[in-house]
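Given as structure tokens, the chain that follows is alone and in the form predicted alone.
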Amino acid sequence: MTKVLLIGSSAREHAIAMALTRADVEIHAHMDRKNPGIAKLCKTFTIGPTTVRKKIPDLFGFDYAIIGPEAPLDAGISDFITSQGVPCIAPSKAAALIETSKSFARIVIDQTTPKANPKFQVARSVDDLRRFEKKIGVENMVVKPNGLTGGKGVKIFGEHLNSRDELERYAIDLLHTTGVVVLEEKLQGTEFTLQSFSDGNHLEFMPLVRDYKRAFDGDKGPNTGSMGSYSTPDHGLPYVTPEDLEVAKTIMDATLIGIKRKAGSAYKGILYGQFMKTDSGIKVIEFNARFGDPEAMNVLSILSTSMDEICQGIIDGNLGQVQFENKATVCVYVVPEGYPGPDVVKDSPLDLSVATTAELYHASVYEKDGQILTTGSRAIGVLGKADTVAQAREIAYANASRIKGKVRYRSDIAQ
């Protein structure tokens, strides 16, 4: 039996573990905290930092490893694992720069499909900042930290930054801290996610997903990791035309080549593209070097091809066609009351016993004395799967409403 090491402890890794279970492999997990959902699917698990080489379990006997989150990629854990003779379903540290360095990503896109970039500036000085302000106007600016910030470092003028002074203070603080900040033109349009498996030579694309990052109904409030997502039975989205999809695929194909050229390393693993459909065409918001969360739940829950077969194809560089069920999915994230603010409820018990007709994915929760408790971040991904989006939505919300505890959720996912 195939023996797999899974690294990570979020709902994304729970979704990966579910897919591996259906592929009948033996799972061993290494988590920075115990995820009760993942732990139940594993033969063994260890707890410790996922970004420290010395804390990674003995790799003897593993057929391959899968890294779920981005922080271990940034720390070079995939390089370490492969150096020990174990193939890794994740890009190298150099190739993962497509996510971990926003300046790297913009430069790669500029070298391959420049029309997919917004106007941008990799600023290394206050003079660079002022020149870009003058070029596009401060009211049209987005300020992005260059490295990883857990999805919460991007600030948009008019939404998070309300004056020139506030924008400049934020950008200058980032310059002082890291020496570089990425400045971009603010885009207007509708977003969509296109994920793919990569064997280093070509991409196998997954169904399109739409996610909802704002905390409250009507896309109001601060950004979160995401409050929910949906996919359709034909694997498209109502507002994405076949031509739009082909443009997005072309951008990702070109990016795969561009990463190898700039990083000197073939990209193997998951390549995630976040796009925006604008009046001036399809633009790249960002690339990620792993599955999205919650988008992993949408696509892996309808995966028909064996996850083990996919992973073996990635390792061998001959990934075959990947198939998905023609089902709709709707994921609703149940979060603690007060999330994502400073008064978020922590250590509060959840009763999941009545939510039985949806797939439940454990996120930032822990188990104590047989009870599931919140940590202060997203708690449970509730996924409905059906023939139509409306039916999947009904399943997701019926079960989200049955979860008892000091929790809330958006009511307009896939509305």
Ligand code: AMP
Second form
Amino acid sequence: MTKVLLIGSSAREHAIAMALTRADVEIHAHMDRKNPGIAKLCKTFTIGPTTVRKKIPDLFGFDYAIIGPEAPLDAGISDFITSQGVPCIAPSKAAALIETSKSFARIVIDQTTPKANPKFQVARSVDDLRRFEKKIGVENMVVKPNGLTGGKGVKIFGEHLNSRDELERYAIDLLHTTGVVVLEEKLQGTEFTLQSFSDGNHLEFMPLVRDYKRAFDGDKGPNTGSMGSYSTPDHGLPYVTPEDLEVAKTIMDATLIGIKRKAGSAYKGILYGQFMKTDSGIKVIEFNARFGDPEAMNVLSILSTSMDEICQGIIDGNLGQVQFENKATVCVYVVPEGYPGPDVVKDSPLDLSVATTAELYHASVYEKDGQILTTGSRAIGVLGKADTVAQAREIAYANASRIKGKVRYRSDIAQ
Ligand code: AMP
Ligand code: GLY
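Next, give the form predicted together with this ligand, keeping in mind that what was shown is the form predicted alone.
Below is the entire complex, every chain and molecule, led by the chain shown above.
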């Protein structure tokens, strides 16, 4: 039996564990926090940091490892595992720069498909900042930390930053702490996610997903890790034309080559593209070196090809066609009351026993005396799967509303 080490403890890794279970492999999990959903699916698990080499379990006997989150990639854990002779379904630290360094990503895009970039500046001084302000106008700017921030570091003028002073203070603060800040033109349009499996030579694309990042209905409020997502039975999205999709695929194919050229290392694993459809074409918002959360739930829950077969194809560099069911999926994130604010309700018990017709993905929850409790972050991804989006939506919401506890959710996912 294939023996797999799965690293990570969020709902995304719960979705990967479900796909591996369907593929009949033996899962051993390494989690920084015990995820009750994953714990149920694996043969053994260890709890410890996922970003420290010495804390990674003994790799003897594993056929391969899958790394779910981005932080271990940034810490070089994939390179470490590969150096121990165990293939890794995840890019090297150098190739993962496509997510972990926003400047690296913008530069790769500039070298491959420059039209997919907004106007941008990798600023290393206050002079650079002022020059960019003059060029595009402070009211049209987005300020991004260069490194990882869990999706919460991007600040947009008019939304998070309301004056030149505020924008400059944030940008200069980042310059002082990290020596660099990425400045971008503020784009307007609708976003979509295109994920792919990469064997280093080519990409196998997954169904498109629409992700809802804002905390409240009507896309209001602060950015969160995401409040929900949906995908359709034909794997497209109503506002993405076949031509748009082709453009997005071309950008990702070119990026795969661009990463190899710039990082000197072939990109293997999951390549995630987030795009915005704007009046001036399809633009890249960001790339991730992993599955999206919750997008992983949308695509893995309808994966027809064996996840084990896919992983073997990635390792061997000869990944074949990957198939998905023609089903719609809607994922609604149930989050603690107050999320994502400072007064978020923590350690509150949840009753999940009545939510029985949806797939429940455990995110940031823990188990105590047989009870599931919330932390301060997203709790449960509730996924409905059906022939139409409307039916999948109904299943997701019927079950989300049955979950008892001090929780809330957006009511307009996939509306
Ligand atoms: P990121 O962490 O790069 O995904 O950014 C978080 C969110 O900020 C994205 O999902 C977008 O909604 C928004 N965003 C990022 N970059 C831009 C941009 N250049 N223009 C407009 N919105 C952006
Ligand atoms: N859903 C966005 C992300 O995983 O980054």
